[in-house]
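A single chain comes next, written as structure tokens; it is the form predicted alone.
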Amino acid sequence: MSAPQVHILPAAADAVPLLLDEIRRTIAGTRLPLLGFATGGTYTAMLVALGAELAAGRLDPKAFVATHLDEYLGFAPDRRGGMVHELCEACPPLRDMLSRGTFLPVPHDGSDDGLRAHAARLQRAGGVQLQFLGIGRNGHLAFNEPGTPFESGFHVTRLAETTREDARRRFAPEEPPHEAATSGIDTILQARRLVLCAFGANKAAAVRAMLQGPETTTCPASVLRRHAEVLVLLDRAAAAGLEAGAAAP
């Protein structure tokens, strides 16, 4: 087990380039490699500069198969708001990926069947290999919330009310939904690579618990700190709690 590596970034755009590196690095040493998605405003810049290397050519969609960290119940793929067509808005050429089968969603029914097939059906496909990640406020990763074992699987979980209020406005008019699948902390763990990024001064209090607090459930991401292949990203703002000399500049 290693400490995280840390890097901190003058602003959220820089991480964009490096975050397409790593998709690169992770193409150019696997066949085949199963990369897997995160949503919301941390990963937009990156999925839409993702869609455009597609689009030109300059990196293949059959080069990779992908999926994504979780979904909310009831939220089919062409429905808005949800996980998986927020990243086909983002990064059309995964809606292909989709339609040819090499874009694997996180079921939307939650079923414990349909749950225990995905979960298989990654392994059939080598395991994630690079694994993006965001923070929530409260320490979650993915939608696992404060107290969520980390020994758990793909499961369905109640949505913490901060997590729901930060998502109020891609639902807006409606009401945020209270349940999503999630990949459990032992799934995200199992991936060969993870990479965090964190922006905004809204995320500094759960990086400082992430990196510098206690390994405990309270905060879940915590737990990276047992992986021994994590690059935390970070702009300035979501670093500020850091002590002097947790990252590198």
Ligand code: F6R
Contents of the next structure:
Amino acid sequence: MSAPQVHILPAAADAVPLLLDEIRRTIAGTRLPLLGFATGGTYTAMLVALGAELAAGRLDPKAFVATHLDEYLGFAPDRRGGMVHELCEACPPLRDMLSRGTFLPVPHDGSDDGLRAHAARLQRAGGVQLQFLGIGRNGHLAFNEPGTPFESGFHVTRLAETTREDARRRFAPEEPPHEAATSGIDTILQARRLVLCAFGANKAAAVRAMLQGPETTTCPASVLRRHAEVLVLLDRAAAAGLEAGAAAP
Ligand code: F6R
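Just the form predicted alone so far, so send over the form predicted in complex with the ligand.
Once more the chain from above appears, this time first in line as the rest of the complex follows.
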């Protein structure tokens, strides 16, 4: 097993061309690869840039299949605040892919049958080749909050209070949801390649726990060290808590 590759970038914006290159390489290397997107502020700039590439024909929306990590319960694709809605707003070609059936959304009803069928659909699409990930300031991966067993598959979860707090602005004046359907940690580890981005000082403690703390469910992201192909892109503020020269113990 190799440690995650960690790159510290001058600024978050510098990640965008690297992330688009990841997509290009994956498309070039596999016929119709399944790409797993993450939602949240970390990836907005990349999604907007991807939308521009697709709209301009520099990338072909028919050359890949898309999916994502998680969805708030009860948030149908066209409901503001939901993850699919966010992805399609930032990257409109994903909306066409949704209508064509080449963007596979996490079912928002959270039923066992629905989640099982979704996991099976991802398998039939060849499994996720490239999974983008963010990290919560509490160390969550997707919505696998601290304490989630590493063996978990798709499941419904109760969101941590810090996660709800961070989502408050997106739902104001309504309250942020309490529950979401999420990809599990085991599901995430099955992707061929993982790329995690973390930007900003409020991620520094979680990044340190992920890369240099003990491997524990208290910091779900620490499990990434079990995966053989992980790239971590940080800006200087998110990397500020790392001990120099030691990306992993
Ligand atoms: C969302 C998701 C979350 C976010 C994380 C970081 O699909 O999977 O784990 O990646 O909460 O969110 P931002 O990017 O808003 O800081």
